[in-house]
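Shown next as structure tokens: one chain only, the form predicted on its own.
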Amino acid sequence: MLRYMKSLINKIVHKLFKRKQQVKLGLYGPPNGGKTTLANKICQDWLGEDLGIASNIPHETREIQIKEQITIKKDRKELTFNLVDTPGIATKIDYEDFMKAGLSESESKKRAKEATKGVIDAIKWLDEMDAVVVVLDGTKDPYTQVNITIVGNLQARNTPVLIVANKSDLRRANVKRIQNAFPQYEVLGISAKTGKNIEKLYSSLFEIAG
């Protein structure tokens, strides 16, 4: 009895440590909102590379991306995840905006039958998510239906969430205005492309993802 004991408390002690081990920190949003570049100065400050490639063309990142074993040090504390850079959900993808972006019309087609593939991916990945990162334009309008869906599919889940509003350097960002539409969330203004507020944003992954 004492041996099945001691087997079975083995037993739960390395899963405990092995999801410990495998905790997926998600980042979601609507396109262009600047995931991919948030995942790389992630990727770069705690591992010296790049996740993804990113691009000012709607829809760059088209597949799932997943960064494994990223491990921060903040405050004497350490937490280990893996990044998974989705990409940008919409409710509609066009291949004439691709076309606008200037990629030529059989490329465009091509780029939004994966986009399209991508955003259904990224949405059956949420169930996968110990905790979300929802990358918002700190310069757009919050109140858009992507966003509510994407927000009010994380609160159905009672998936930990930090809401950033990207983009914050610029002029035009309202980060209060991102805050107000989404109260129950703490609302970080951050810019990942000059690494304004990261240091804070690592500070509160130890609070959603630790």
Second form
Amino acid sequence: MLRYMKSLINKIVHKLFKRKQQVKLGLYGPPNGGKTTLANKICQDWLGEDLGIASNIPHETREIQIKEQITIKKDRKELTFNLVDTPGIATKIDYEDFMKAGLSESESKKRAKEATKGVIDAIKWLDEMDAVVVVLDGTKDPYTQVNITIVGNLQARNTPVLIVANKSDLRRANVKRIQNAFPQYEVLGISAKTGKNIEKLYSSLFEIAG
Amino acid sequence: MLTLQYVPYKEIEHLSSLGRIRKLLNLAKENKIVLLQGRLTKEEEAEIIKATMEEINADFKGIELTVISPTNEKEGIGKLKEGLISMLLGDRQGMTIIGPATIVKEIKRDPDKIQLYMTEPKSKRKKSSKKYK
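Got the form predicted on its own; could you also share the form predicted in complex with its partner chain?
Every component of the complex follows; first up is the chain already shown.
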């Protein structure tokens, strides 16, 4: 009995500390905002490897992808987290759109089916996140219901949030517009592709996930 | 013919979250554009996206959704008045628009107007096979 109690206490203590060490940092946003490109940039910078495949065809990421134990260092501080790249959240998925992007009919239908499951999983995982980076395409209208629903749900769960306006290296990007849409949050203009402001992003990660 | 169906808040008030979502989604699946008085909670907005994804097939491609909240006064008497109205009316304030993606291509909002962009009529679209399960 005593041995059982000891083992139970050990398990609980281990779980508590393990949970504290394994901060889950989620990347959320609509499709094609650059979540996987950003995940790859972070993984390349700190692990020297990619996390997933990025492409111009929407819903390339259709499953939750996790890279564990990423440690970033800044000014003698360290932050270790598990990076969770989620499928883009959408309210509609039309396989004909994938056909227009050059996929065959069967590939498109398969992709559409997998994408719907991906959206469901991404929403389910909202409860699991300790902190979230919302990745928006800086060149697009931020006033979409998907963006508002993602941010609103994170706010309702008291999850720390950083919003990034990705693709800010492009001339038509408008970081200010995204800041105006979400005035309650810090919005950082970055480019996951070129690395613009990526150091500022790492500093901000200490604030939301540290 | 395009049907706009107005749903007063009292019609969903007594329903559970799941019941509200089902009712709204079923109307959208009947190819109606739903104008709901009031708004869903943030959690219900996420749930309606999940429920939509579960039902997508070759005929039903999803929804376009927008929730219009009352303008947010930041200070002074306006903020006080708004707080009081919000306390009295709760989720009855604002409006929610839900349309099937086969009919509504995009909903754009502006502080003063809402624009519904419709999809091309089906006769102009390329024919395709029915199911993709």
